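Consider the single chain below, provided in structure tokens and representing the form predicted on its own.
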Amino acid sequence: MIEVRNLGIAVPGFSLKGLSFTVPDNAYGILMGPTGCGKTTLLEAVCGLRKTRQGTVTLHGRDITRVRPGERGIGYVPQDGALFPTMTIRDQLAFAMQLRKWDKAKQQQRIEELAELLGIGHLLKRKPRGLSGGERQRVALGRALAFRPEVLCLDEPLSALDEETRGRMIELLKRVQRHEHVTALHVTHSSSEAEQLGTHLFRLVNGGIQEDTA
């Protein structure tokens, strides 16, 4: 479960406060809002990538507030993918892990498994360059799910797919959190997307979060 509660962000510009919403446990939430707004600031406020002013984060009963990036436990998938370019496919997926100090057979055994799941089997000698844009975001999805987070936040990332791709990728979207039972948090511009994936609606307008159930 993702609570955010009274929280507060100030960055150049503008600022948030008093934002408060809730996605329960192995829910889709969706989070919109016109240009601008602020979704991707609060996005990264809940992963721990922008610093909050007031309010509380909290992720299945665990205050994680002030906690670190990298221990809270949370799968980050940003919007262009950012993967490392000099790192083959297989080396991204075991990034994660090798972080975490998995032990090697695990790493493989997960790398398998993620393969399979995301059809990238084909890719993992390779490296980024030359991928299409479906491919980088199977990869980039297949990176923030290795170490097998609860929670999953995504910005924006079909934005820039074409019309049948992205298609496929909403279809692996929802395939991908049934199996690996993740709480999910995505950012998007697009309504249809809102439609096939959400179970919870949640709209950015004027500095406020009002909720829809999807």
Contents of the next structure:
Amino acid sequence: MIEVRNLGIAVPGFSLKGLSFTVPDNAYGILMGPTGCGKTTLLEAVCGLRKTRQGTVTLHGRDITRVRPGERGIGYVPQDGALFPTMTIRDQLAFAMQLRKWDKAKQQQRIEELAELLGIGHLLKRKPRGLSGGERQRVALGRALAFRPEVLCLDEPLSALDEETRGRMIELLKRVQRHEHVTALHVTHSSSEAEQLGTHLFRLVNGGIQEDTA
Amino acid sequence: MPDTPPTPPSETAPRRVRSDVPFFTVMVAIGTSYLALILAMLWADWRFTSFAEIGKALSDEAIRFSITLSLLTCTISAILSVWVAVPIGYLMSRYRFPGKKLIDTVLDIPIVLPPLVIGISLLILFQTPAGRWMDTTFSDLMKLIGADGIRGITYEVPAVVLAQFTVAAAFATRTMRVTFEQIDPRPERVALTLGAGHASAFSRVALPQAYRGMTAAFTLAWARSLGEFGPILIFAGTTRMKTEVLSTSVYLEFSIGNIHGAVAVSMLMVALAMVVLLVTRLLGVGREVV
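Here we have the form predicted on its own; I need the corresponding form predicted together with the partner chain.
Up next: the whole complex, starting with the chain shown before.
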């Protein structure tokens, strides 16, 4: 469960405050809003990449407001992937597991599982250069899921994809969420993504959050 | 042709784009003029000297010492320059903090100051109590490791390195800052969410991408050190077989009226610089990572 209570974030240019919403366990939360309203900022604050001024962020009852990003246990998929340019896809998938000192066999098993789930087995030896938009997103998703986080934060993961790839990615995201039992928070401005994926829909408008009950 | 006023082309008529030839002619002509100046200078040097002259210079023990010392000191100062340039460049490109503008200006001082002023400043610095203490401590340290030949810093080989480093590091720092500014910071942020601290995000994600920039910074610092003269003259002196580097050799030969010797040493410097620059550049391109 992701619980955001009365969160305030200072950003140069504007400020967000009094933001509250809850994504229940294993739900797929969608955060919508017009461009420049602070959706990404809010998502980054949940991931620990932005300082908050007030309020709390709780994951499964654990207050993580002051916890460093790497200790929050959130898988983060940024816009257009932000893959590690110098690493092979295999190394990107292994990155979080290596930091957690998983044993080699377990890492290998997890990489194979993710490669199968995301259809990126043929890319493992490659570096990100030359990958298509869809391939990048699948790798970024795999990298975020590798350490079995309970929460997945996605920042407009489908915005740079063509129509057909987007359709396939939506199916994939649904499958991934079922398979990995993650609670997701997905930022987008596309209402079709929201309809197809979301179980809970939040709108960030005029600096406040409204929950749409579908 | 009848003298009729030209009819204005209709707005819907296909547009005729003017020829690109004048543009490229002008660009290439301006570019070539500078290239020609450099090549003409080298050509004039080359005409003035001969293989015999260069051979004569090479047979001089003092010149051979000066070549070795140049290679050694330039490499040490280039390594030291990259060593300080990487953290400064990274911090300056990634973080905002109070006084950043001031620090930025301070980092440029070695670039804008006349080289002589740098030399004088170093000399004065090592006359202060702290400087003297460093001088004697360094001397003791050298004795301890068996390098009795180096008696302190001022007017010794370490002064050559320090004089080169002071200026070269400023150029390396600029290069590394631009390098890190061009590297997308987002993958490092992703690394933080995956469980990395800032140290491993830096060393595993940012630094491998900076390889080409580091090669460029090293090359620039090395070349800058080879050409350094003013600060070395003042801070390290021009003692033959002790603190004489190639730029000093040119000056010493020239000052005793041996212009042929000075030009021969200059040609040696040109050859040396070109070999090193080419090799580092080839290495840099060959190991391109992105």
